[in-house]
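Next up: just one chain, as structure tokens, the form predicted on its own.
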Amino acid sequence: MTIASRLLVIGAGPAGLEAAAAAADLGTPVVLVEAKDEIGGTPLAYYATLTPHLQETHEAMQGMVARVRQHPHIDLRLGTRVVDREGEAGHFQVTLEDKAGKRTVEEVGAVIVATGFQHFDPGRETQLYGYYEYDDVITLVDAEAMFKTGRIVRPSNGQPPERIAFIQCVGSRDRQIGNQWCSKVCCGIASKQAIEFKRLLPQAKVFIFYIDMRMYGFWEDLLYWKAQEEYKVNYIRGIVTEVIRKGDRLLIKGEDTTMGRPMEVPMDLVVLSVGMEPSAGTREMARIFGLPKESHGFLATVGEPLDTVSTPVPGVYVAGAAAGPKDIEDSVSMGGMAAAKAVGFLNRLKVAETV
């Protein structure tokens, strides 16, 4: 049986876009499948600016998007899902289904899974923070929607907030709900958003309540110190146990762990820094391709830390947050690496076929 020359990339977020473009640039035909009607993934769909440089997302990603849309070796399938597969490495028969229910079977030699993550639902396990109870309790994603409009108001009354609080590690580092991991980017995103709040509302007071601030690399300087020194954002080490309504404001209750004393602080707007979880698409691809998951539910790889993209299933690779919490830099880097691994794998199969 002749080795299939095409590569299937599942998911058109930053990791999938880079994987598809890199493989196509190397001369490998690519079928790029995206369940939504647009490419760009979570950053382009939900985020006004990117961490850590605060670039406008559409402007920052337009080159990557155009590169994929215009590439002659990329067959882009929007509104399409992978629903079944047969065969093995070199000869995968993958069934695709579009929004109208039409199914086609495509033969591909290798697969890259780049199905991303989903944001933790802060009302799923507990209402201690009142996400579904109080209009003025929002998430990082809700805040980004405000930044896109350039208008920051309290949802409850349409007035600009005077006091804004972030609560960190909502849905991360929490053994009680089974999410025993740090989502890596939430501290940086909160600090980025705190700067944006201050730029739009210079007179507002902004507080970040945290267990530990986890900044890495240049984020320490670009975000953490910048937020404090230039924008006077207040970082308070503490544990928030409850958010309740008091009059027309919200009252944050908890413990200031630095001072070792209880705290009750009134706020106008509370932003929950929600973490990452495996997406429904990631879980579905694990089932369809028989991919094992690591202990936290993301797709397992076989060679970490030196190989972050090879799965235990020959011919199937993973890129981006499908393999665990990642920032955009991680995701794009993994996309390029996955493309190189997949193209190299196909080339070796073709050589072996001719021997």
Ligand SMILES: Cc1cc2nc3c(=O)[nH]c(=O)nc-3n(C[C@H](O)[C@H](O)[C@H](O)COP(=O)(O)OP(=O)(O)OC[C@H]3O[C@@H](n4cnc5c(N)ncnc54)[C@H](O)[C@@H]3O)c2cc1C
The other form holds:
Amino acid sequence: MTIASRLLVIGAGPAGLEAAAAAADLGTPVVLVEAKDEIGGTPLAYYATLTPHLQETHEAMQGMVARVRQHPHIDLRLGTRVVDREGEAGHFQVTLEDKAGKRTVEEVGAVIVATGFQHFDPGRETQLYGYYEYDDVITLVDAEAMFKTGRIVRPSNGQPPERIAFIQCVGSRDRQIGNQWCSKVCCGIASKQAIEFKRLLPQAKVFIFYIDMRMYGFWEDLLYWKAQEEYKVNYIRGIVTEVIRKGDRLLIKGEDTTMGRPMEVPMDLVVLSVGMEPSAGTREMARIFGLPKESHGFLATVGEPLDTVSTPVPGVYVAGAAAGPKDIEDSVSMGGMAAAKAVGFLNRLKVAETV
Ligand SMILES: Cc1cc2nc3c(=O)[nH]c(=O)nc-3n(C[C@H](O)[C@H](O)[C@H](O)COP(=O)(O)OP(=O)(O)OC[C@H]3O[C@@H](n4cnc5c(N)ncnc54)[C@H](O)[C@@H]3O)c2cc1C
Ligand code: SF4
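Output the form predicted in complex with the named molecule next; the form predicted on its own has already been displayed.
Full complex below, order starting with the chain above.
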């Protein structure tokens, strides 16, 4: 049987877009499947601006999006999912289903899974922050929606908040719920948003309650020190146990771990720094392609730290947040690496076929 020359990329977020464009630039025809009607993944769907330069997301990603849309070697299928798979490396037969329920079977030689992550749901189990009880408790994602409008108000009364608090590590680093990982980006995102709040509401007091701040490379001075020194954001080392309503305001209860004493602080708006979990699509691809998960439920790779993209299944690679918490920089780097590995793999199969 002749080796199928096409590569299937699943998911058109930063990782999948880079993987598809890089493989196509190397001359490999790509089928790029995206469940939504738009490409750009989670950042383009939800975030107003990106770390660390606070660049508007559409502006930052427009080149990447245009490169994929215009590429002659990329066959883009929007509103489409992979629902079944037969065969193996060199001859995968994948069944695609569009929103109208129409199914097609495509033959591809290799696969890159880039189905990303989902935001932690702060209403779950042990979370006592009142996300579904109080309008003025929001998530980082809800805050991004506000930044898109440029209008910062308390949802409960439409008034600008005077006191804003971030609670870090919501749904991450939490053994009780089984999420024993750091989501990597949320300390940086909270610092970025704190700067944006102060730019839009210079009179507001902004607090970040953290277990410990985990800044990533250059985010240390571009976001953390900038937030403290230029924008006077208050970082408070503490554990928040509960958010309750007190009169017209919210009361944050917990322990200030620097001072070693209980704390109760009134706030107008509370932002929960929700972390990253494997997306439903990622879990579904694990099932369809028989991909093992690592101990946290993301897709396992075989060669970390030297090979972050090869899965134990020959011909199947993973890129981006499907393999664990990643920022966009990590995701795009993995997309390029997965493309190089997948194209190399297909070339080796073709050479083996001719000898
Ligand atoms: C609140 C928050 C803010 C963030 N802000 C930043 C930031 O400012 N800067 C930064 O560097 N990082 C940021 N991140 C991290 C960033 O979102 C991720 O690094 C990035 O989105 C990962 O890219 P990805 O392509 O792996 O996954 P995603 O962006 O999640 O894209 C996955 C794509 O796959 C598609 N998909 C899923 N399942 C299927 C399926 N079954 N079939 C077909 N398609 C499917 C999805 O629809 C989606 O388009 C933030 C994260 C959070 C939680
Ligand atoms: S990046 Fe910060 S907020 Fe996010 S899980 Fe890690 S320590 Fe917690």
